[in-house]
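Listed next as structure tokens is one chain, alone, in the form predicted alone.
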Amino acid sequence: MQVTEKTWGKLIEVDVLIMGTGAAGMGAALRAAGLGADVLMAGKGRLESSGCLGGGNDHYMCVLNTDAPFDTRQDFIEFYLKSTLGYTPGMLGEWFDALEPCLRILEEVGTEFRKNPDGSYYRSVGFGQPGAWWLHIANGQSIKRALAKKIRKAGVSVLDHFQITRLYRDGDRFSGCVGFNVLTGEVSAIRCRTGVMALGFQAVRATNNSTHNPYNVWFSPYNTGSYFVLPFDIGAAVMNVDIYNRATLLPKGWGAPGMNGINNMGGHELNALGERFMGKYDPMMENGKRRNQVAGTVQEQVEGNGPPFYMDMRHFKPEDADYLQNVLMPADKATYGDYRQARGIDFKKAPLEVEVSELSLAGFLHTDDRLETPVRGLYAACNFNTFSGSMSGGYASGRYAAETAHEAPMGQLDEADILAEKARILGPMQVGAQGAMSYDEFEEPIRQVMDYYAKFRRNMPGMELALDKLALIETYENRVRAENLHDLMRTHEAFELLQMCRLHLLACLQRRETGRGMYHLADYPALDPKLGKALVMRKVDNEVRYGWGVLPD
């Protein structure tokens, strides 16, 4: 890595930039470095804390080619294909590919699996899936340290604190990027051979759960769309944003949900009326795919059947009740304990109260097999999901970025368009107190319109308006005003937070059905076969085009 002082900042050069620095973003710099690459990883957290990773996780999954049922590389593929729209064979197989080499990764850091007294893995069953694909972590909350204290110690360069504000192509390579310190509100600029995007495929602070506390919520709340909107800008394709938002279940007012222990271990769902009902929405009932639980709570709410709903594990072994409440929940987050004593939960004595958490914006970068965007030396890392996948991803893409770096040439970027930049993201600094608004002010109306015309029931008109509500929003962009740098990072987390909900409403409008996202259409109530197809996104002469299972020109 060289680093040149300029009067605007720093200009930092290396081979291959990985903008992200949680899971995805570490298997991709492991891997990449384990090629010889010279690698720098650049996130607005620190290395050791940041992402969903970041907080802890209780499971990781992994199919392992034993003789267990469904527990081949076959049937990992065949269930995604059947299951998310977009994936090719070619994509799961790299998935898959870095499984196994993640996991002993994982172990070698300390990472603790519960094993069988045999000492094979104990494995589970989850989320509608065909196998016991599921491993069981007993120390979640101390992955990212050791993994970070691995990374440093392999040679990788570390930006942290690093907010990425913008991309950059070089003809229809990409080049780098500019953002600055969210400590010191230096800016900077990255050139690079290859680039690999690993900044968090989720969007969790686009609508509220019950707390209305827009950082208590499932995933990372500082992922606001960056990943998505991005690489949009500079001529990347967008897919499956319509279809792939994501929610779960909740312990009631607790922002980490613990589900995949709760159902894989066999909790009950009961509705305010006592009865188990998830039968009618997922035949392998709360075990189901996480999709049919979330709907099916919602269709019980809607018919007057709760709230209340309950997750109910009275009938647990006493060691499986105490090791979901004790290791497997606190792996999540950690202060579980707290607020289990507060509430006075015991798994053994009463059911758990729970609630359907906030909707989160997801989706996927489109990517050929290799996970190369359309804008060429620029790779995909979070096109997987869970624990799992996002390492796995980055494992993947890393060394594709690796590869090409060794041939790629050196991305240019222009001066003025660094300055030009400068200027945006320092712009809120200079915002005068009169008729200013704070990030916050701005961004709350987001969420209340997503959750008023945009959430788990909604209809075509309401989106568009929706569309023109989020529209009239973004004219007050120039009256936020930032009085410090911490409200800096939040200003530009809230102006990419608008552009994905405009992304996933822009998408929506096109999908004119009801089945393959978390969302009930009014008028289109039913499931289309016709539109059994990813919708494909992407900025073409500065306007959104559209392609159903194919790259829009």
Ligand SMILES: Cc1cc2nc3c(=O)[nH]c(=O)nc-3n(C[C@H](O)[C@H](O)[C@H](O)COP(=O)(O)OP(=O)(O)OC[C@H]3O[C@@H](n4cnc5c(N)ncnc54)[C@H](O)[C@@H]3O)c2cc1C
Given for the second form:
Amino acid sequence: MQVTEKTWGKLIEVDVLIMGTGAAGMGAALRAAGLGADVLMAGKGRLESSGCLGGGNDHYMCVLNTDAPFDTRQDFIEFYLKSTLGYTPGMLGEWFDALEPCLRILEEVGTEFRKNPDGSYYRSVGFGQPGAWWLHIANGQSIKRALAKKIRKAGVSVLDHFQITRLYRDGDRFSGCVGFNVLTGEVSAIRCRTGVMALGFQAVRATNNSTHNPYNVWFSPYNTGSYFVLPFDIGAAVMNVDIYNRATLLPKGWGAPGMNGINNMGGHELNALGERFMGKYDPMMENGKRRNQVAGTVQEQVEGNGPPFYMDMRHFKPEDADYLQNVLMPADKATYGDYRQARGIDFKKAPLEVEVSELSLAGFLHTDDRLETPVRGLYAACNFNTFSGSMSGGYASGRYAAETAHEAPMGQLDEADILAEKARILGPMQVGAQGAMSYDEFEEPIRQVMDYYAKFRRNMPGMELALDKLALIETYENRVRAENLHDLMRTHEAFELLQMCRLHLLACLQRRETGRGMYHLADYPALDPKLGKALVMRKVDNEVRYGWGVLPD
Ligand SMILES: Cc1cc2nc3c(=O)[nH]c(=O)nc-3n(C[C@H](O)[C@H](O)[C@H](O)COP(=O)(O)OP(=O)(O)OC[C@H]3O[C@@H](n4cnc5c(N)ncnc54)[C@H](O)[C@@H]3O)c2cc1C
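Structure of the form predicted together with this ligand (previous: the form predicted alone):
Okay, now the whole complex, with that chain kicking things off.
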């Protein structure tokens, strides 16, 4: 890596640029560095604690290719191919092939997987999957720090606290990015031979949960859509931003779910009338698809059967209740003990009150089987979900980014573009106090619009209106004033959130059916078998184009 001081900031040159320092970025960095590449990871937080894994994870999904039921490569590929998300066997093969190496890395850095008395992995079935694919983790809170140590030792350069605000291409190739240090305000431009996009597939803060605190949410609240909005701007295509919205059940008022452990160990969901109702919505009851549990709970709520809703674990054996309460739940987030104490929660004595979470926006980037986007040299690391999917997606894309970097030219960045982006980045710091608004005065109306017109129950005219309202909010962009660098970071996150919501609504307006996403459309209440395809969106000549299952020209 080379760094040159310029009048406008730093120009950094590196072979492989990994954007994002979460689980996906880490998988990519370890693989690319293992192949001898010159690698830089850049991310808004600190490598040791950033992203969803920073708080902790309690399960790792891994198909081990044993003779246990549904435990082979084919079982894994067949399961994910059934979705309409547009995966190919090639992509899923990349995920599968990375599972085992990533498991070894996790063990090497000290991740404690629960074992059976015979020394084999303890595993459970989850989320409607056919096999017992979920390994349990006891020390989830420390994984990120342990992996970070390995990455720093491997000689990977790390640019912490760096918020990426724009990507660039040089002809049809990815050439680099510009961003700023959120602690010092210094602007840097990074040029590279290849890039790995690992900015997190779940965009949060689009809607509220019952706390109306946009930072007390399921996934990392600092992702507001960079994974989609930034590549989309340079001609990469996004897909599934209509149907891959995400929600879960949360312990009431506490923004981390733990639902995998609760469901796979046999928790019963009850409505306010004390009825166990999930049989109406999924043949596997609570341990079926996450979408069905959310949709089922929302439906019960619409019918007035709740809130409150509960997860009942009173029938558990004492040692199971104890394990869930004291090992798995805190492995996801350190504050579980405080929450439990404050609410007097004891799984053996009383059911746990839960609520439907905020609705997050998510999706994929369109890629070929080698995870390369239509912008050559730019690879997608966050197209597979779960901790395992992210780390594996990174691991696979890190390989291709490193291999391609050998032949790829160094990307060129135009100094005029860098200066223009610097002015845009710092613009909110120059807005005068008169008539100004803060980033949250700008952002809160976005959630209001999405909550009101585009949450779990919606219709086409409502979504059209939501787009108009977003356009109105956007006209206030030049009045947002950042008084300090923290405000500046939040301001750019908020601007991006607006673009992410727009992408989501534009995509949803194309899909005239109900049943593949988390939401119900009143004007198209049934599934349309003809729409069993991923919707791909791309910007060409400043116009958004759509393709069903194909990349639009
Ligand atoms: C509390 C919690 C518990 C969970 N438990 C489990 C579990 O037990 N098992 C499981 O399989 N999954 C679990 N998950 C989900 C799993 O952790 C995630 O799917 C996975 O870690 C996502 O990794 P990622 O790298 O794709 O994205 P992220 O972790 O979101 O990382 C994205 C990174 O990009 C950075 N970034 C974003 N935008 C920018 C920008 N513009 N500029 C610079 N940097 C930026 C972010 O700061 C972040 O570091 C859990 C999630 C949470 C939040």
